[in-house]
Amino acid sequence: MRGDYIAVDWGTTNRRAYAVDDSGRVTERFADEKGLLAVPREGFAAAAEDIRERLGDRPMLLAGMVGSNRGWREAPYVPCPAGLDQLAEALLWVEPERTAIVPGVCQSGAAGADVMRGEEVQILGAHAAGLLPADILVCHPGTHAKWILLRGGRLEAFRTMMTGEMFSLLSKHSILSEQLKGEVAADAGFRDGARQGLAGADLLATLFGIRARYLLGESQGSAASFASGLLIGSDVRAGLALARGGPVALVGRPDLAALYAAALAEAGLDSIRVDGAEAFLAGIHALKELI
């Protein structure tokens, strides 16, 4: 694949598309809400052509949930350990030399069953661009946060936490919903929750304590920040089990990375932050160079 191309990060609820020149420079971009949930199975070909109508008729590399069993075509997972070479070899060509889907990564057996789609492009892309060293523990915050052990520039092992989804469920559908309506910030309440989560607090009981303090009129500051800190602190404690020592890389949305950086600071650890969009583009460009 030579010349200009299109890179698409196609998720469950959103898609982000970029027109990129042969050197890796973005010349045009757009984002919309035409994620998997908004496109019927038979509608992906037309949705892909819609991208080309907006960004030009050029080869296209797609990554993310578009390659899942609910997406356009299912791209089989590549097992860990995996690097860019393995992803490039396993590209699923929907249209030969024109449209390809990047496979996800999986692990099984004693390491525990786990899967990812999309995060692998960002992590390996960040390393390929020189933004991360070859050996480091990486956290990708999100609805399903990923903790990834990068060794020799390859994904060696990883672990998924349903942290973001749990907070969403609690804030929208639980008995705590009224208390969790506020904005989340890395404030004193967040740091208190993070410390408790890092210390191994009983998660279920501590969450109910938010409701109890409200009913008893006890001051608790921002309940939303405390609950987020508690969940993220618990997330960080479990994620650090993959590796200890040295800084942790945070790759993804800057706002979420800031919260995880605050929790890591409570654990006495420094962090390296890499913007997820920049990492994604670096990963797709590195894959394009291998095709």
The other form holds:
Protein chains: 2
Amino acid sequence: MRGDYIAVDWGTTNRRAYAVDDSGRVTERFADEKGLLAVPREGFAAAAEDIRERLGDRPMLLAGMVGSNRGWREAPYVPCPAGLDQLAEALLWVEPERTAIVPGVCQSGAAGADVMRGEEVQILGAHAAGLLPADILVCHPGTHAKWILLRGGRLEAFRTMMTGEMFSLLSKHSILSEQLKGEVAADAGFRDGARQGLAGADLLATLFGIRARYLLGESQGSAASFASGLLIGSDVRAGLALARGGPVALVGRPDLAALYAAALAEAGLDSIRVDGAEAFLAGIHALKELI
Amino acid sequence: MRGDYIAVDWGTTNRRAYAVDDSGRVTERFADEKGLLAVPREGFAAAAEDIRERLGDRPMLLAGMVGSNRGWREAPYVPCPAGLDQLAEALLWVEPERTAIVPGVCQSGAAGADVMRGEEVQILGAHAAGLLPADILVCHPGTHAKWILLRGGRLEAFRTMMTGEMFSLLSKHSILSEQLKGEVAADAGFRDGARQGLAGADLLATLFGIRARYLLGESQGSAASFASGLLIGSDVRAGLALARGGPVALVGRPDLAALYAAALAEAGLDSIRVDGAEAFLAGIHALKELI
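Instead of the form predicted on its own shown above, give the structure for the form predicted in complex with a further copy of the same chain, please.
And the full complex, kicking off with our chain again.
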């Protein structure tokens, strides 16, 4: 596809839209809270036109949860192993030659059922832009953190953990909520939690221990950091099972990537970091070049 | 202590009160929802008199969360190892010779910080009544499930897991809530989940798998049973680390005990079951005999 276009990362709670010129340079951008939850079922065409009003009347490529069964139109998943070619072939054209949704990626069978929507563009984009090698284990932290095995520049296998959601459930609704109100930082408490998670500590018991230490006056440092470290450590332990050895790439939100880097350091592993927004733009641009 | 008395198991959401004669026979009982959450801070004396109005003007022994920092008065924890003698010595007399609160039990140091309030009366009571041997691993299922090592008739060590609370968090507030609305039974899905939990499956990843299977149309059987089996299997795995081999005693609610028995069976272990209310009455009666 030639010419200027619009790229949109359209998630459940937010959307980020970019006006991009033919060479891949972003000329204008905005973000708002018109995620899926804020758009009525029949309101997506209007919500997309709203983007064009702000960024110009151009072809538009959408990725993320907008292609889910709660979004504009359901874009079927592409099975692993998946590269940019497969994504480009399976684009769902909502409006011919004008608006397309990038499909998600799925995995099934013995490797374990799993799905992603949005991360695939970032990971494959980061590789296309030379920010990631063709063979590396990638972690994409978040509400539902993904560990993704990149092999030959394609997504070969992946595993999703509800790490971020679990922390949110515990801090909003559980008996630990009072103790988890503090800030999370990669401090001594975080590293202690991460070491326990990496060592395979039982989550159900170790989490209750936060409450018990509080009642017995044995608490040290931030319980929020400890709980975050425990969950992320457990997440990293399970993620590393996809591929042991070598560095891990962290793609996504810089604040979360910093916590995962600290947990990986406790496991003796280096990490390289790629900004999620930059990776997204690289991925959409690479797709645009393929269609 | 001689004569008739009242025994109350006073928890966070409910209380169960029994009029008992000098020999231990229950002559009258009631249960209501005047748990801690329904009683104002200064309302416990009146709430206790309300029990006497219904069951007679007798000495009263209270156990459970009523002795916590959110209850009537805080009864300090007795440290492990703890037997009925230690509980009797540490009774907190709220009204001299009239109303006492049974202390909870705590563990600290290398064994891991932990606390209980209420379960100690049941476990030691079950042993005093000859329902449990002096040396056995006991599981008390619930919102916060306890695994307790009974050695020489005393509580030697224990570990609490937030198994029941975790299931509740997931079914009420998480992305899985829609799929977890079904009934939980010890069916094939439960046993599959229990086997994965017993084998040390990563909870954060395996729980997300429930969502992924649903989205990919691969769901089989009840997701609620599978999730319950997974959490209980993980709980049993951590509980058995306290003492391997030999049967496990299940003390508490019969419906939960049945699920734990099914998970223990998947681990190749027999279990014996003791009704929690019966064990509670036996424990309070044994304490009454000691004071």
